[in-house]
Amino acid sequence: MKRTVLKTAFLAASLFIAAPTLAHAAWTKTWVIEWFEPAHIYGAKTGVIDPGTDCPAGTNNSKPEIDWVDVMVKAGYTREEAVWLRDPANPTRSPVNGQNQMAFRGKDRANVYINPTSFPESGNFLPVSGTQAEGINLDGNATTGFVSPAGEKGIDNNFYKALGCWKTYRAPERLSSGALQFNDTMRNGSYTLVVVASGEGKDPMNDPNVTLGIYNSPDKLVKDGAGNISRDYTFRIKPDAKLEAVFKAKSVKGRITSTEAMDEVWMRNPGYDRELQLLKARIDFTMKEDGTLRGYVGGYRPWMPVYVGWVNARGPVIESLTWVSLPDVYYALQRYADYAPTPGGERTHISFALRVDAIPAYVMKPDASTTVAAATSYKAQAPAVVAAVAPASPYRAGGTVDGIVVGRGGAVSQTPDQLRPPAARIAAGTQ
């Protein structure tokens, strides 16, 4: 019903609204994002762990699964304790939440999820070693970075270099486990993003003055009978005081590229951290003959929220399912971070690019009164934001605290007794 009403409103607007309504722009094109994911190149012929041009040694140094018993022994536990910790018969090991005690393997039994430097690198988490990458030249230096598939030099995408050989991100387009998980969430109605481009010239394909905006929408995507996102549906813009990205650009032969870097933009992120901050942000999109839009949003993103997002997703579960020691992810992001917001300061950000696919859609103003006439900011129309009380730990999300799942009443089970095999506990008189 809502779709029908909105589409009717659009048709009425297109028939009866006079030219002054479109005075803000000579032309306007609109889309809805149907898929987006980190811009990574897959270099293998098959499989997510097999060697390829991107990862010559495969993933995790060609060792598919980590021997967690060996890891815990090296961390100072006895082999008997380590075997018991990984034993499905251990009552503290949950088939859903994993084994919380896996966290306490740092120096002096520190929680490695919130103290990653208390645990050494494994040496098995390898970076991308190929020379090719997708993305955007963010710093204007063609002598550094990767080369794009089209041969453009200076592509800055150290996020890909750091994490591109982790099987969570490594796969052909649209097939990595991470991309599938987060795009399924979007495509099933959790959130929607729309794109608006407008210009001042007569030809949208060649215009020196283009503005492109990416906005939230409160309306869900619509699927066809094959499960694909349908074109030409109607979506309202949902003003947000924070999550809005507006870029100054130009178009040449249908390719929309930034004419200046935006100091800071925010948008919804396909990941556990959800909100994506990009500094010195740029775009590189191409308007296709079939009406679709494809390209990149790039910039320098803070790398710590990426790590915290994986920790908060239940550290023991992520480690078991993705065959990685989470401290290795921390070390990799820290090592390849390549941007410091303060000159000479800490490199808290890492170059990054999202690959975006969008399909034609009707995009309307927040009140659904008419279609948008130009890409502009809607932040002023956003409702007032009520300040939230910050959690005690940045590593807290839902029922997870410091990377491990809390029990009833918020208690975190971490007694040394739980690491002791039954025989040792009986001998000690604790069982």
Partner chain sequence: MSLNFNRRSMLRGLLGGSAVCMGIPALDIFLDENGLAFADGAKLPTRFGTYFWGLGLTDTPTGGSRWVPTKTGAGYEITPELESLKAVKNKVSVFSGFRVIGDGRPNIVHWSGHAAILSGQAPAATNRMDGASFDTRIADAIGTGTRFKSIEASASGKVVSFSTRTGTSYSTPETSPIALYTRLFGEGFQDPNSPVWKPDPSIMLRQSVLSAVTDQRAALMAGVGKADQIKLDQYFSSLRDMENQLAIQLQRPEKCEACVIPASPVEKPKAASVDVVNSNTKQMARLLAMGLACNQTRVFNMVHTPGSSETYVAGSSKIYHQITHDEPTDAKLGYQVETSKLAALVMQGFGEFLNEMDAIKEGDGTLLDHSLVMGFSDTGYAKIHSLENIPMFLAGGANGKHKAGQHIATKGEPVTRLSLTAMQIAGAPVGEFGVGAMKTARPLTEVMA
The other form holds:
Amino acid sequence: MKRTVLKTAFLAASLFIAAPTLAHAAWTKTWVIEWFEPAHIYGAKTGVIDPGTDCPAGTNNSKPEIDWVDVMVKAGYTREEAVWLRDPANPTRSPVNGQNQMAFRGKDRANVYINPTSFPESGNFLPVSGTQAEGINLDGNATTGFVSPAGEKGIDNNFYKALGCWKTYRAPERLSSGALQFNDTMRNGSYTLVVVASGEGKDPMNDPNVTLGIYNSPDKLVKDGAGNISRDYTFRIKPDAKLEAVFKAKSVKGRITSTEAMDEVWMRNPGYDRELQLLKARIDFTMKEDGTLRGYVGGYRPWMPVYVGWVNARGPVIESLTWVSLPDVYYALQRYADYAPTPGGERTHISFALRVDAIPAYVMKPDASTTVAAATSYKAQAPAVVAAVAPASPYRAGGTVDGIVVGRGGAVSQTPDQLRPPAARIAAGTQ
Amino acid sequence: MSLNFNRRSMLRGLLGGSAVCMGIPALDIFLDENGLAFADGAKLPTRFGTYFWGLGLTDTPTGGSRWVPTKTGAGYEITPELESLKAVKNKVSVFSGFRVIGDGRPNIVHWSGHAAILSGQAPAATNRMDGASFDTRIADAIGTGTRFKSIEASASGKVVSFSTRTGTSYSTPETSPIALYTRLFGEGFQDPNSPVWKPDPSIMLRQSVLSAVTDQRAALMAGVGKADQIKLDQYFSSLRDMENQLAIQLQRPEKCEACVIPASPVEKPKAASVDVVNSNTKQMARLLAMGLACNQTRVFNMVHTPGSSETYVAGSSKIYHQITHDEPTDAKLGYQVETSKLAALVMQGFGEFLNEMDAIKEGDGTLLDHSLVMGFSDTGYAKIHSLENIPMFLAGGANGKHKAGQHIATKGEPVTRLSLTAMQIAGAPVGEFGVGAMKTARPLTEVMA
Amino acid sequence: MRKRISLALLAAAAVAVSGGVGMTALAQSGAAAPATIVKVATRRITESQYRNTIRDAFGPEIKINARFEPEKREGGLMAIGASDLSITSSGFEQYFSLAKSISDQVLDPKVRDTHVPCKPADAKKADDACTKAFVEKYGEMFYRRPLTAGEVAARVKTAQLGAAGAEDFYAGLKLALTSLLVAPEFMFRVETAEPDPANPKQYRLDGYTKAARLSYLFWDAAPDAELRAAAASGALHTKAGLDAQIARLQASPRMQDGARAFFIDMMQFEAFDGINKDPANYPKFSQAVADSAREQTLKTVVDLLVTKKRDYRDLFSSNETFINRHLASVYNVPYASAQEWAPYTFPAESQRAGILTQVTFLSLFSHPGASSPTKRGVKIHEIFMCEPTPEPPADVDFSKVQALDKGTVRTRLLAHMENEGCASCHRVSDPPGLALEHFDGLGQLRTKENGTVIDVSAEVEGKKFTGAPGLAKYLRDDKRIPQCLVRNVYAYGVGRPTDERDEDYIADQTKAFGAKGYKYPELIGQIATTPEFFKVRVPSGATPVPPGPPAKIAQAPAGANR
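Could the form predicted together with the partner chain be shown next, to go alongside the form predicted alone?
Expanding to the full complex; the earlier chain stays at the top.
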């Protein structure tokens, strides 16, 4: 799958270079993204995990936490073994990387992270059940999907439906751990995205021909005296042969919406899977009076990288921290996947939207000589893409192999061979 | 300078350097009657220590906090997670709102926070700092006259210390009370009250540096005007104060009345549960405090639990670290209940540590009154590894140099300002600290006397 | 040993006798006795002078991290305050430990060969000849004159002791170097006068003192070898010799160091140490912004006055400057460079004009949460016109002035005008500040305050102007501006405030400054060539003493004269 995606990317890139680009626009407005996260609605009026219209049973279906001893016993381990596996005093349980043995609970002790279907669905990982969602109508069909808070019909956001009740993503705006984690790193300077909008008309607020681009920048965000991202800083565009998303749009009363779906765009993702591919991508932004920009970037994203991202973030750690059985995430994404790039083919993609907040900033051409004149493509200036050799397995990232950390952080094992607690511990009755 | 002294070179030094002793007889007027200490009562040396614990204290996602007092300045209120500091509250200053500015370096979780506090810069890689930890600068300034320049201890049994001169290799800590006991009071222990005592030869050499200056006094003073004479007199009087300090170090030290050699602790199995770590902390505090009172060292670095703390409540299958990340914020209370409970438990270690130091009477006050302990953690809101609002404390009077008992609240000032403050209060001759956006020459003068 | 001491004692006794005679003669007759010297001033060296000296001696790699004792502003300048400062006990501790740290770095085995001009015969033992060579070489740099034999001998002795103790030549050398670095002869510039051979009844500064005055004024550093040679040969006492050295100093890029130090002093940059802004009002303020602003102003001054040799008064009107990314955000302009700093010219619509409209001046002389026309006006008069404002009367009701939530500051300041005690000063101080009111307390452009349009018109003594550009023109044409610079340069150089006896001189020099187009480097050179720059004022209570062969005084047993 990965290979086809890459190929598509190349095709798209070459198409873009060939296309005539806008040299100078009548107007250009520029921003830097100070926060972006999956566009999820927290359906309760108060709190951060309360039951609400989105998840009537509350976050994680109000299941407080998975009883992992129980899970392991059901997977064929003895209770004594299961208790010992979960004991913090067990030297095979790394306080940093977790208990690797958690992986081997599939059929015939298969590693469930890389063989999710070897482990049954728990039945506790419920989808969002409300009718309301944020995002964009991607398929043009008002009868499918959710209703937006403003009443717009046909909002396609099955990513929200699949994962919206999961503890990782469910919280009021800017408060979910998933959003906090990746925005925090961005705000501390590890990556930057800028937004450029330009048009041909006289009035930026009402212009039938708007182009809007989202680009990477090599310049870091800077925090102000109150700890917020400072306005009016300058950022260069970093040409990237892959990560660049340019949209054709129009503006009406300051609202910039797509005039056509872009077949394929890529941008930095606030998640473990860092590169976000969006097919049939669209935008819906509003230019606010205070100069800020707020809205959505939507499209169909491949769902496997989402799952792989969580597995590679260390399966046992993610399962413990987010109270989820990772195969449930796999089943949910697969179930609600709603887009097949090839008509009639496999539904490898799922509808999705990012909610984006951007503040006024100066955006410069890559050489910093002048401010950008238009939202055009900078791919031609990017260093050539080195044809990546597809890895043997997607489940290898940083120090993890197949979702677990091997050979670091003490005596961890990849196979079930250290299951019995020491005799002294059994005698002491600490299990 | 590495000094290689043997009896013969000592003798040679003494003989060849009659100038060394020249100034001393004249100093008598500055000494009190027993001829041992400064007449102004500054009898006891300032000691310095760091105290580290992992996982910070609890903030809430909506901006509240379980530890930051609402009142600033003197007389702050005790918050739930600071409960264990109640007994020594007036000797502890609380610092909130300080942050690590990464200058584009990544947030290396459970490392960037304390590495930046100690080295003055967000680190580029885990387990590395870009320079020495600042405690070594203090040890260089105040820790040279004792048997150990500094002592490191780790209460969780883990071999972890953050004291480094290179940024790559770290001092080896004592990881059990018994090991700490042996280090301090086992073989090589120098009983400050023992009748056998030898002066430190390097002090005589430092004196000779000054006597070369005073040798030229007459020539310098010749032909100066009245105003200049007053100024130069002050210079020489300042120099004489320095000579005095050195001379006192050549005198037999005052009897350490507070020094009572403790009994050896009992060996216990190692464990990381919070009750065991706290009990180790308390025992180690007692030993370290006596090590200070008995003049074995002036500087210590204590680690309660490492950055990604493995401590847990005995009987629980979850460790504290995991709870900080996975526990949801309680809908009604607005904070992570279990996390906050554990934070308070972990803080008991700090409270007991300070109580032990405060229990040792020394001179007119307690050992704590003559010490400065900087307590800090690796993170603010641990759930997201926040580098903002990292809890930090200064405890102890530092011989009157720390205006203790205050809460200093800022909005995002760099943590290095407190590191610099601690260095200056403890007596390290450092004017600025930190790199890039964390570089500062501004100590927190509010807490400096 | 015994023999040497007794010889020295004899010599010292002889000196004491002849000294006594000289003193008496001078005191009684009022005529200068032959061969007596007098020390006219001791000026503590500043932090930057200390740093520059160490850098010149050992290179920029040596780290200097210490708390320098605070400096003191007197008569408008730190340079004047330095003549009043001594070293406290805690300060001495700091300098002592700094000296030790510098010695450790200089004589680190990895680099010491580049610093020590010789090799010891045996690295485990003292080597007096090598120590002497080392002490003489660096002593001359630190003391700004050759060391006396006694000064050298004292360090040789120290080094012997250290080498014996540690069985290491370099350990001894460290002690000797440390001793030089804490010596008052280094920490203080001891300005010495000697009888003027051309005019036997008068004193003149000795050659080394002249060299130091020149070097600190032009370069903010101790004299280099060439300048010391000119001092030794007596060349500095001749017009040709002095002119040659001034031309050399002027031509050097190190003039920039001198200009920086002078303007840091004159413009009261110590205010940056305490700058504070309320993040609620000025979220863009940060330490990085403050540091950048300081550097911007210094870069502007050096570029305009030293590099481009422009008219000094252009400082108030020129919009050529430098910015970095932080400042670009505050000025709300794009930063068109990938480098750390970039040249930048403010366009007319920015309403900016000269250094008074940079963040430095606008933010330093404001409140943490608001601008202050009064502070700005007071500082314009104090810093650039040498006209300090008296302290406000004690009984002012500030309640009306401090209601910040309504109207503009202009209406609030009217409250002062009801009280004649206030009005007499505010009439002078406020108008220039009010003209700068389009810049808030951080220096950001604005046109309204609390929703009310800000009026930036001003009137001083019948002269009307509007906004920052109007103020710039007003200041550029004000004769007090160049005169104040002349006064400051002279006072900075000689280390004492000007008084009524100097007025004619200042007036003449201001005229000459103008005649040459108000060029700062010219002004420095011009002042340095006047006899007034080296004029001796014998301080009260100074008893001239014979210079004597230094070796003899120095070899007297230490403490004999105590």
